[in-house]
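Okay, so here's just one chain, in structure tokens, the form predicted alone.
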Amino acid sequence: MLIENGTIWTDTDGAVLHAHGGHMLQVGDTWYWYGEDRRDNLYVSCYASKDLVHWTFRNHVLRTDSPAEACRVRADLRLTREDGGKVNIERPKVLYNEKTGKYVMWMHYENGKDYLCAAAAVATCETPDGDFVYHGSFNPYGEMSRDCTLFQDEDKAYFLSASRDNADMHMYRLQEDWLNIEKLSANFWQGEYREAPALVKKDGQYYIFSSFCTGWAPNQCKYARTTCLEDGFGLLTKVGDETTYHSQPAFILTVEGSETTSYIYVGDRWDGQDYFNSRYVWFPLEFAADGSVRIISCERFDLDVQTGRCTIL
């Protein structure tokens, strides 16, 4: 199916599609696609796809009448503010705890004013497109918290996330029903202010990429790798060109068929002008024998959920 890059998307009615900063998870022959929707009462809106080409709208998951229960963490549970305001949720991210039975959402979480909150939120359901209960936002061992991801290895779930004012990287392993921080795994690229963490993991490697922090505007991407999650990465290497093709990642998206694997750059093609005429694009990731990555820019390319394989058109 064909993947059409800077354009606006739009879902099987024709609306436009709300999904930035976002993240998507197969369940069966299934994607859903979780992302940022900054409209009116609403966080975060889920979209469901067979093909990865035609999105349906389920449900906006997260929204500011959400039902909002406490859980072990003691956390703030307001998803407005004071004055009715909304707050900010950035980079939802979701994954399935098998345990529990229930699908986690971490995300960034700020006030609606400012960036001084620099939290992690937390939300949970018991379906990948219902309504999520909320169980509000927190410091991780009183650390800053902004831009982050979800990463699976296993049984076992990381979230990372930029912290000391985005100077830092923090890497967190969670706990077993993932509603909580089990430890600090790493703190890695001291000083050298990433954000944007994307992860994957390829041949007993894990891959991880980031941007500078440049506000709105792209910038150069780079990535690091290792072959053990909580021992950190190394050197960072830059990767495609000066500002990414125009973009920043979102995540890494692993498409496993028939005959082959593809791994799929998506990132966010931002307008910081207005955050509406913000685009997506999707970009097939290169591996090298000798681990090296790169980032094949292309208008359009087709995607054969079937057997796996790419083609740049």
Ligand code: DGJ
Second form
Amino acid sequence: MLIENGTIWTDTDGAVLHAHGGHMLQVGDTWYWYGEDRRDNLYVSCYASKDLVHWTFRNHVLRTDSPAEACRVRADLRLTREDGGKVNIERPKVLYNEKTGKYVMWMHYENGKDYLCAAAAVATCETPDGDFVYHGSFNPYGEMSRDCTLFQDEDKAYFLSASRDNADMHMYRLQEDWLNIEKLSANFWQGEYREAPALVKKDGQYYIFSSFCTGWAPNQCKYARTTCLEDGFGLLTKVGDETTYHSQPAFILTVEGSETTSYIYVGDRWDGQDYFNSRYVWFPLEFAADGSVRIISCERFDLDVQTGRCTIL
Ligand code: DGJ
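Pass me the form predicted in complex with this ligand as well; I've looked at the form predicted alone already.
So here's everything in the complex, that chain up top.
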């Protein structure tokens, strides 16, 4: 199946696919792609696919009129501003918690006027593509929390977000039901201003990719690795070119097939002038025997979810 980078992607109805700053969750043989949808009263949309190429629109899973319900944490439950306008929901990520049977979404929340809330927000649902119930936004331990990601490691889950006005990266271990933070496991990259964190685990090593902070303009991606996740990450190494082939990390997709496992960098190619003209790029990752990584920039490649093979065309 052909992945064609940098073009406008459409769903199986021919409508433009809105899943920016997103994340994917595999449930059986189906992948769910969640991402920002800034149209009308929408915040997060969800698409489903069995081959990672044909995406069927499933639901606008978070909207201004989504049901809101407090859940343990004292949080701001508003999904609209006082004047009725929209707030900002960015980088939604979803995991499935087996213990509670709930799909749990974490995201970055701003008030729609400025970027000073710097809050994390949580929503849950009984199904992957149902109407998520919003549980509000808050600042973890009072800290700022902007660009974020979720990462599952066995039965534990972690929420990572840029803190202290983006200067540092925080990694929080979540409580068992993943609805609140258990502890600040690590803070790292002190003063290095990294955004757009994206994690993957391969052969017992954890890799994290991130960008520098330049608004919507692309910059140099860097990665770091560790064998002990809760220790956090150390020195950053450049990967890709100085604009990461005109993209910013969204998440790393793992495709486990019958022959091999492929790891794919999924990035946003933002259009800073016209957000709705933003595109997606998918680039296979190549890991060397010494654990170093390369992003293989390409215009198109063939992805076979059965075998797990990526073939650059
Ligand atoms: C870069 C971030 O990575 C995006 O998610 C978004 O917050 C833009 N900055 C806004 O300028």
